[in-house]
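There is one chain below, alone, in structure tokens, taken in the form predicted on its own.
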Amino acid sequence: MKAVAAFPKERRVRLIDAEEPKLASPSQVKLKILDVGVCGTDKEIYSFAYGAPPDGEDHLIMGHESLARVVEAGPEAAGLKVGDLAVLMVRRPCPDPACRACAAGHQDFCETGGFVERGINRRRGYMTELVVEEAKYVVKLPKALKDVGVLIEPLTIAEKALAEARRVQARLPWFKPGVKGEPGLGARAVVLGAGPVALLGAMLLRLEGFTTAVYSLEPSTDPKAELVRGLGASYVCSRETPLDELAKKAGPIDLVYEATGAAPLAFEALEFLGTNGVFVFTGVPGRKGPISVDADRLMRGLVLQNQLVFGSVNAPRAAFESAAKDLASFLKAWPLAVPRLITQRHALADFEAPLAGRLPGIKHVLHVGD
């Protein structure tokens, strides 16, 4: 079968012939890959800034944003059968029995850093035709999501982030979990960035009832800005409007969802977080030089306004299941906007342009099969 593989020592990425995987336990399933999303992590692996092959191998089969169909199921693969549409989780637990997070099935909070990740770190990924996986890492999807299901994995970032925001805001005595726009979680949100993770986050916030503003570099006439406005959110161009003006117009900001990896912008935005507000970092900055921040001012705000700041990465199974439910709700609410998040599908052999980051748009996808 064909696969896209990165060879770190050669500093080459090429299409290879890989051996077809076989079921090795009764709890496994074999899946035919349909779509694989391309994200910033994939581009970093393509440029050899990140990523590691499995132990003892010289290459890493890339790809971690998947959509697949079950073609073979072991007798103990509970809840899955041939023909099911599914996505596969990314991270696998570390082997350390003392890691409380991995032992509890929350490798997204791994305490040792010894986890592995499909298509990223020491585990073969999904830019290939067939994969075999344990059923517990496979999440079944409704067939109605076939055209957009590849968006599940980036959506899980927002799902986990918002779930964590709910948990930390439970410290407020008046917090009412599960009530849209409840005072505890707040009603006004700002999303930093207009990439796939940011736009999916904006959709989730709008679904939750937040008054939402998306703040990004693209001009107000950009198609991304039009898409944002179609969600009932506002779009603000950072080249046209300073952050302090945005904060004045938006009112006290209850939640900032950062999805840029741009440290200067993020720490500037932190200054405008409202009382009892929550700031969520989801972007990973590149290795750049130091930046200047008004640390006294930030610390004063955090203390005197009871603010919270946290980072969120990867996602547990519950976030994948929530993403499947919410993506279906997105389709009902915005049937034209959701498919527009996928800019173009490319054949597996045409991987170079999407991975090199030379193409405009929102989300590029490698289409492997039907």
Ligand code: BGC
Given for the second form:
Amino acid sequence: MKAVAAFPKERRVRLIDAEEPKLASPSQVKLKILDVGVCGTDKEIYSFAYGAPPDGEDHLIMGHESLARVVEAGPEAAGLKVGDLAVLMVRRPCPDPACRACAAGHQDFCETGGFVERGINRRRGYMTELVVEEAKYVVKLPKALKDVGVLIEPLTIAEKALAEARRVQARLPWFKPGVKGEPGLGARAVVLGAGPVALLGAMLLRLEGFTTAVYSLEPSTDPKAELVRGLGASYVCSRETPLDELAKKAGPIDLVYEATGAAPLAFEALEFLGTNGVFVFTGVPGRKGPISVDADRLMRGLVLQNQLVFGSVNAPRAAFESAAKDLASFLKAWPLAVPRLITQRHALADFEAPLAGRLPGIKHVLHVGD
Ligand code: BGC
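Switch from the form predicted on its own to the form predicted together with beta-D-glucopyranose (BGC) and give that structure.
Once more the chain from above appears, this time first in line as the rest of the complex follows.
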């Protein structure tokens, strides 16, 4: 079977013939890959800035955003049968018994850094035709998600981040953005960025009743801006409107959901976080060198306004399950906008242009099978 593999020593990414995986335990399933999304992490692996092959191997099969169909199920593969549409989780726990997070099944909070991630970190990924996995890392999807199910994994990033934000804001008993009739309805969120993780986050925030503004580089005439307005959110171009103006116009910001990986923009936005507000980072910046920030002002704000800042990476099984439910709700609410998040599907052999980041649009997908 074919696979897209990164060879770090040769600094080359190429299509290889890989051996078909076989079930090795009764609790595993074999899946045929249908779609694999390309994200910023894949582009970093493609340029050898990130990622690592499995121990003892010279290449990494790339890809971690999947949509697949079960083609074989072991007798103990709980909850899955042949024909099921599914998405595979990304991270697997570290082997260290002292890691409290992994031991508790929360490898997205791994304490040792010894976790592996399929298609990213020391474990083969999904840019191939067939994969085998333990059923507990495979989440069944409704058939109705066939065309857009590849968006589940990026949506899980928003699901985890916003679930965490909700949990920490439970410290404010009056803050109930999703509950109709509650005074919190109308809580204000600003999304930084307009990539897939940002736009899926904006959809989730709108679903939860947040007054949402998406703040990004693209001009207000860009199709992404139009898509944002279609969600009932506002779009603000960072080249046209400085952040202080946005903050003045929008009113106090209850939540900033950062999904750009652009540190200067993020730290500037932190200055405009409202009283009792929460700021969540999901973007991973490349190393571009130090920037200067008004640390006294930020620290004063954090203390005197009870603000909270946290980062969020990866996602647990619960986030994949809620993503499946929410993506179906997005489709009902915005039947035209959701499929438009997928700009183009490419054959597996045509991986170069999407991985090199040469193509405009939102989400590029490698289409492997039907
Ligand atoms: C993936 C996460 C992963 C992270 C860091 C992201 O692109 O979506 O699952 O944990 O990269 O490797």
